[in-house]
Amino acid sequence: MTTRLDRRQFILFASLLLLIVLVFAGMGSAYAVRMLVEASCFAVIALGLTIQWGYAGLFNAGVMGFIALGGYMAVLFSYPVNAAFWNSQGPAALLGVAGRLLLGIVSIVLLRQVHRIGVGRHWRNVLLTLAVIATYLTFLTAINPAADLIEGQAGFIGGLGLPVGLGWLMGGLAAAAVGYWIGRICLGLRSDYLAIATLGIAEIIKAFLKNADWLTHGTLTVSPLPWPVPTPGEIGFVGARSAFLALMVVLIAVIYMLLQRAYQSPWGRIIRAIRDNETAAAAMGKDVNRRRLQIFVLGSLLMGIGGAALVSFSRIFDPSGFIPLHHTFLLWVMVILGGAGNNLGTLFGAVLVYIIWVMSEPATLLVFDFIRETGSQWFDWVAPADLDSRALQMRVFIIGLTITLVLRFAPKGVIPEEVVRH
């Protein structure tokens, strides 16, 4: 069985390598290397999704939100400092807002403990609700004047000018913090609540980043973002993109080795036991919700890092550019096609699906040109004027057809999770 799987994996990866070579030959080195860098960023995000879904069976329908949050943190920490903001009254205004918010949070934390002095649960909940409402209204009334002040005097706050790698790390930590908050609320409920919560949070994050002009520059976008390697202006497109690709390969290798060790450890076996039979795992004394929270936070961390890397490579942060089709659905296709719970399969699926996604348009254009020429010469057929514009929409059909075929003939993925029997 192992020999058959090894042979199958060899054939799959050899075919993938051949496909990459064809892309290099047909589209050129600059285009192909850019595609591989973007695929590697998606691979990091897909690894985060596969450990959530494949390891623990947690359905995250809001991957887009974690990507967007990670991307903005890369902007905040690595984008050059905006001197106009620091020389304005904006920092003092934000400090005042932060002080009010901190006071509200402290009051909420203290009210959570009033039961220790004899206050009943009902009245504690009433006081907490009032404190949350008061904190929100106070924050809202303070942030609006501060935002107007910043937009009028400096445009937006800019970045901190710190190393790009630190921005990637903070992107992961910010996504992990949001994942922890969602998990604390939803992981003790039915799985569909988690899907609804993540979907909603993703749209909230996107809407906030899109409309908070003082913080993110909104739809005006932020560019050019710095790279952790020399830029194309310094060493050329192919050289710079190759250096970025090498960095991503090293990052993926480190993450892959750590995930493999975690998967094969007692911790990994506990996670899979909870996924396969939650009742039995709980009966054996395992803290189901705590373990699920750990895996959800870890997956969110990787999504944030991958999102930060993706935005850094694009060199532009545009909140409107995050769409569920591209930044959630496509990642689910990668994980399902590759094999949920199998890190190697996820990497294969990420690269293959992204190549299909990117190359669908030029490949469809070639087919349309052949149909147009053949129809004109043989049947005097006049092609529609908008035939070429339909090529972009064809990639959605091709991705849908791909996942349909995989679900029909390889429902566990082309490289499924290996079942280890003890």
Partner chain sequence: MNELVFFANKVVISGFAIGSVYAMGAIGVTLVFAILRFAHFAHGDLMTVGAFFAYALTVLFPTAGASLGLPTGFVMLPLAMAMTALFAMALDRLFYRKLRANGVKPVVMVMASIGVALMLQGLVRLFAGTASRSFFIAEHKEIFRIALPIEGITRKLVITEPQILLVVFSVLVVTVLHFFLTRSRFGKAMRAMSDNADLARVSGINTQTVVMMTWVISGALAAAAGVLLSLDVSLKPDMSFNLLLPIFAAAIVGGVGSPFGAIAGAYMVGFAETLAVFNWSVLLRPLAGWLPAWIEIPVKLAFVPTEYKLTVPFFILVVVLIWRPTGMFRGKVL
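Now show me the form predicted in complex with its partner chain, since the one above was the form predicted alone.
All you get below is the one chain by itself.
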């Protein structure tokens, strides 16, 4: 892994800087700084994805879920306390639900040991299945009235009013936990299965966050979310956003340094060995799948943190706003364009792709305005009323095209990882 800035990297980064300056000039400071902050959040997420893909060869098609989960944790921990909830019967109702759930889990755990008292294996499985179903049904019948109660009396459970940074950390941990669970199931299997499973779990996390109004306020959204730095209301847009950006830059620097350190460590050497020559590494007795799982969990952690930061920055938690295109596939483009497994390349890719993505919206609308004008002038063509929203679909197309072109012509990315050959 080389860190010396050779000519090519220098040119690429210089061009990126130029692009950023252009955006400042064209769209104004407030807009540009906001764009950079969002790009930095995406950069953290992209780092998570690049180690999953670049180091462990794992295809995570459900990045959106990890982001959303991280974002929700930020809400749960940092949003002010909802006094209405704590004063109502909500907590008691939830306690009741939790109690029933606990009872169910305890009985399942006990039942798992039932074969010791002589119950046949077949019967044990039957009993276990029944217990699981019963627990699920009791939970369901308990949570629905509890949910209705909370929604009626307090809207939703609110937050815990704790520091924002804690929310970000918890976001990372929650995402890591989900990553661990999914990884345990899928890692011994074919990589396609992981892709399908992560795709599924992302949709389910989103569905849950969207519909559990009692927990997340669902489509009614939660806002405004607090910031770890002074808000725009206090020191103006440019000032506040710049402060946030500074925080993110520090965070990225810290993460980057830690990753580099890990990479040089004995653990990192094993990881690299597995990536470069899996059969040899396995033959040497290194438990390949356990290492892969570690990478997957680490990557998920970063995604959770980045997702939390992103949601905090946007100041609003809207589950419907998480879309695979924006929150999964855009990241994939960032990673494969920047060079999978190469942290510096990924940072470059993240910023570049995000700038292109953000600027593509006004650009596309401009192009389609032009088409609409010339169309009506030259051909008397009346554009459909929703042409503008359709125009935004072009961005979907462009992302797909980018993925295809990069895979075809620059599969190792623009700043590829240098694999040391012995």
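Positions refer to the first chain, counted from 1. Here the structure is a predicted model, which means the values were calculated and not measured. Note that the rigid core is defined as the largest set of C-alphas that superpose within 1.5 Å between two forms.
* Asked: Can we say the CA of Gly104 moves by at least 2 Å between the two forms when the core is superposed?
  -> Passes the 2 Å threshold, so yes.
* Asked: Taking the rigid core as reference, does Pro80 move its C-alpha 2 Å or further between the two forms?
  -> No, its C-alpha moves less than 2 Å.
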